[in-house]
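To begin, one chain is listed below as structure tokens, in the form predicted alone.
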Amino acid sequence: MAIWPLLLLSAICPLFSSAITTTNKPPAFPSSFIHPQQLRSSLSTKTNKLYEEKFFTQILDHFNYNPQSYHTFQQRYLINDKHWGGPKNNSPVFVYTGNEGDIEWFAQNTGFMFETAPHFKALLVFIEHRFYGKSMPFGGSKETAYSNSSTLGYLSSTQALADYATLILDLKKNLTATDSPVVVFGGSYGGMLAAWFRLKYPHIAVGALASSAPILNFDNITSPFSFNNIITQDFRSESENCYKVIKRSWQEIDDTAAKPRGLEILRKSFRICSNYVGAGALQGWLSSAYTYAAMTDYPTPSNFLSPLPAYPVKQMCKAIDDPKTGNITFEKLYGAANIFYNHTGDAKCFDLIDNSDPHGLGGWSWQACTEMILLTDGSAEDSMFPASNYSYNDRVESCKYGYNIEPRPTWIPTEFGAHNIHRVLKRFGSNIIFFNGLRDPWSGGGVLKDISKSLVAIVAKEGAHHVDLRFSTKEDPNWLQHVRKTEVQIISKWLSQYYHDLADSSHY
């Protein structure tokens, strides 16, 4: 779930994005390319019927007993009880564990806790992960939050589970619900939060369920040229056409640019406003549209990333092979952006170097400079996108200039494990839904086969990001409906071993 308005180095670091190439294209999770007007529309007026708001007075740092770690903060979480059983009859909790950005985007695309709670009895707790939302150290302040590295120090995953951890074992002691079993659910960031959750706090949830979660895009252990080549097999799968004129049209917007008057040509084909315009913006924001059509390649129509009509990737590529525009390249990617950028016909023109953050997302940039290096940045020669080589240096470099510090590529899978993770998961962990949905760009980083009995790997073809999370509709295909269906039947399964257990200990 998530990602940044231009992609590249912006993703890294916000002060790189008006030199943007389509040569280093790292896209990272969070995006803010939705307009507030966008995202006040998107949030449901049946808000309060959803959650209700809390905060748990939470401390600054679990790993350190310095006089600053004893400092708190309010960490914001949502919590929905219309459906619990209660303490009485341990019925069990479903917590979401935070995202990068506010929580209360991620609870309103969550509809399958929703829809299920009814079924286990479960109370609904999503937790907002700290330094994004409302969840800020340091006296609530963003500013001051975000204002330089010794502060932003503490903004890491390991800190967010156990936040996560800490905040449950209080909400459960002070519910006397210590005896309800507790299932983690995340898509996207939060699904590697709630894989490695369970795996690092076994004691506190029995299962998980992890969505297009990709917790192998780390440390070579896969392709830099998946994440791309995932993209260029989506658009070539709808038009082999679709997919030459995209790959074609990154020199045209070149050659375009250096001709007398050239920006204006593309100002005009584009429909930009009347303010910044160059080659590298166009080609980053065209980059962007592609990428985001095809992590949200949906069945039905989406308001999540923006407003999309169902299959986005189809109905861009049917843009493009529109006969009505021609020859005229530029006409052809205009009318697929506006698919993406302007489904609902509202705008006017389009701004290339738009830095609005209506979902609060702006701490990824430090994250993606110190653990979360996620290889996704590589073009093969058949790419739709230019031929180009990962490059690690162009993420230091960005990081030193941003934050000065140095990326550490290789903690996560220090911390959390993901070499040979068939051979090693299996020795210790359990209890684990790893679900995949092929179209899904970051797919290619995810656990696409069962390790064990217990740690599953459910795969749809025509998936895209954490599909499964999404609330139903009646048009959802019949293989979507399976795969919530048997996620429902393997949660069931967890919990009914947990209460076959709790009985036997009561016994001792």
Contents of the next structure:
There are 2 protein chains.
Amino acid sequence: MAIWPLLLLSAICPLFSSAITTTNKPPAFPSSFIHPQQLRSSLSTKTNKLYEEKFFTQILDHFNYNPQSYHTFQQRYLINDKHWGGPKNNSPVFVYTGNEGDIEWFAQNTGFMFETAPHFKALLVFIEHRFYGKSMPFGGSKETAYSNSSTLGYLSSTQALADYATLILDLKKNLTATDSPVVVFGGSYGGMLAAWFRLKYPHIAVGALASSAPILNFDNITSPFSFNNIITQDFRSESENCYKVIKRSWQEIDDTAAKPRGLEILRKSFRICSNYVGAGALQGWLSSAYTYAAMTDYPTPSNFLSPLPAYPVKQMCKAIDDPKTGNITFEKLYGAANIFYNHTGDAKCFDLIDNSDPHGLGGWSWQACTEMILLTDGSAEDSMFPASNYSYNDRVESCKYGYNIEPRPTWIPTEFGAHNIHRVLKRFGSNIIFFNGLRDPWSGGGVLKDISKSLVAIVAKEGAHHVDLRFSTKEDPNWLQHVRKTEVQIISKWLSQYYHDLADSSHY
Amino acid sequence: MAIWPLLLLSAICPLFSSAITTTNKPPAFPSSFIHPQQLRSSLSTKTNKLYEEKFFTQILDHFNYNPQSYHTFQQRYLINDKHWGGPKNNSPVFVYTGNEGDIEWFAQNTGFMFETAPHFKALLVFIEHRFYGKSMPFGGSKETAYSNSSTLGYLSSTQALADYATLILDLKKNLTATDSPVVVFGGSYGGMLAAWFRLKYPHIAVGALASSAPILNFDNITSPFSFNNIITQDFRSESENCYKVIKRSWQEIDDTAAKPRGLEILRKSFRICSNYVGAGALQGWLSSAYTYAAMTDYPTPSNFLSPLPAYPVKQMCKAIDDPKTGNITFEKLYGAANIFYNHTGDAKCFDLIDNSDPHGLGGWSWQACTEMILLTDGSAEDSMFPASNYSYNDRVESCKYGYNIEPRPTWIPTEFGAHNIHRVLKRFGSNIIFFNGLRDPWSGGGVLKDISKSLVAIVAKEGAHHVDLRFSTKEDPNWLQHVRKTEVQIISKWLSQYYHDLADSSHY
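Form predicted alone done; form predicted together with another copy of the chain now:
Once more the chain from above appears, this time first in line as the rest of the complex follows.
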């Protein structure tokens, strides 16, 4: 089952689904996964009051000067000045460094910024990443921007960071707020961008809250097995039986599929729509449910990737362990899948080959084929997934097939650093919070230990993917309240120090 | 005389001299000036033993992923491992971050690295900047690489820094020296690159010696008058008469040129070859002599931009003050010019429109028209040059004329920071030495005060343009010996700290 690792993370690839088979799609960043048929849209008209939508004329290429580089595009950002103390007070600007999707989706899942704005009197700005949402170069249409590698070529992390730098400086100038300190925030890939932004543009951001940012998950710095190991741990921590049922199920699915009328048995067992195609798709669909349940194993009901109950991993294992299902593996798995894919109970059947992309996340496939060579695809012997090694060659092959492009796997560590990060940054840089929840499979690639006094790691044993950034609820556990309180204290310290230095700067 | 400021720095523009008139050439970085007819080549066969020439297959575009970006070119570097302690001892690698010209020229004028290599057991590497010397993309020929803005577009500082990062990591890997610390060195634009390299790539360089790097000379951060003010101060410090003679001479040249047979008088007065064309060219030729004499006002005889005696400014003022020349201004100026342009005494006549470029510095015109919008072109009322304001519009116009390109004047401060540098870097970054000599006109755009304990400014009142990096001589004054000793001590400290952290890193 050498194809398994890519299957695992291949659930979304809407633009190239016709060109890339199920078995060699380029892997997507898991946060970019969503099963639309179960999605209760979070973009309600009510929440639109959270911000105003604006556009900035952005340069296409910051690093070259050929005629093409001078082209511009309209970059979207969302702004909320309700609580801002204004330029006279040099009140701060909180900027979300957008990741691989529609910026509204991220804004609406980053309640931490809205909830702390009144305390800090902060202006809120959420900047959309180029090539996502409405921020499309080459005329504004996704079809044109994504049409080939000559246009998609401008989709890169360094260009995105330079976009943020350019937009922030221009915005501050227009607001006559050049002395207002900027703090950047981001989760997942957005968290990587936030951390890198503070490292590369310290003159623009005084600090960064990088939540669940797997900046070490490159070039074999952290283990390619850690991602699946953590998912395994999550399920195994709920019950040994749950783990065992899942672990043995892959073979059972294969065996059933090989029988006469086996696919029909599978289709009926999992209430799959009549367009169902094969065992691999079912395995991918199930493993995605486990993976994203682990990522979003939040302590309260949520609707980030999918509408979910509190502690979805626990609920899925409960379904698997349910004595009513006896020894019938598929009934157990169906119960678990139903929790992830049908928490609302509305689904009539499950469509395994739905390629719609409501949050506009499809560009990640390109990033995963160029520079974002995140290592997640290994499964150890005791993994709940079939054992397999990470294979860079598989990635190369699928990227060649999908985009006719060769990845640059060492570029991210070359540009941003990652090897020996504790040694390198011990005496360089300041003011970054690295938050990680250890239930989150991505935490294996995160910074889990303090680097210095002001480059700090906040680790929550019970936490999942950027849970700290979510809107608070009355049911939030103490540890989560404590994490957010600590983050507010640290950010306060950065700002105090900034204002102190600002007052002091007449001496220079 | 609104055209004067551009004239002043327009002495070299070999590739576009036919397209750009004398009055609106884009300004060149003064270090890129050389009058070849007086140059005694420093590239002697003897000195070639200093290093071995090698080539690295470098990627054309680090920041984009379109098909063109994958093209490669051969980047030259020079290497000397004579004193290297080797990978087993993690002995250091000293890298010169090449600037706008043939890397051999810079290597041969950076004796400091050769002279300190035995003490540090350092490997020496001098990397040539893309689009200079032998490091030409697009097939290796300068004619092709410089042919239009589609090819020249890839000549930028960010690409150059990424080249250095990529080459250094690859070289260390090949030498199995991944734990050897790297220190970067550079003078002038190379010094800017060294400082920026440490700021942007702290994971690759443990420290930087940035000599005479005017990183603040952008976006009105430092005064556009400082450059000409310092030249004025240099000459005025030698004698008030010297200053006055030069100051009034510009009008005298104009008046003479306007007379019947006036140009012939000027031609004879200055022993100009028969192809002489006008008053403006003579004024540019003279002001270049003053400017480059100020830059290279070294305490010992030198041959960097031109063969010169020790303290050339003093010598030129001596010629101007020479009682033998009575009140004949042109005779006085001729005496001064003869020191700068004809120290060897070989010149039969002076060719004002010689556009040859022995050090391959012509690409600077492109850089000065895209991102390197250094502000040097203002002259105050009491300047020895005719008073004028810096005009950004003049720059725009000349760049449009020469390259049909629009500068991006805020890009360098956006990408690298410059505003409020003391406040920004007080709590961020470490291990940079900013050397400046106050006789150097570029020192007005340099970092002249310590930023923090490890971001330090070394200022030599008597020093000129990156004098600290030059080969030492027996005649070096005490202050210069002291500067170099201090630099060695600081670099030693960086390395000790690195080795301490390396030994300690098993705890991480």
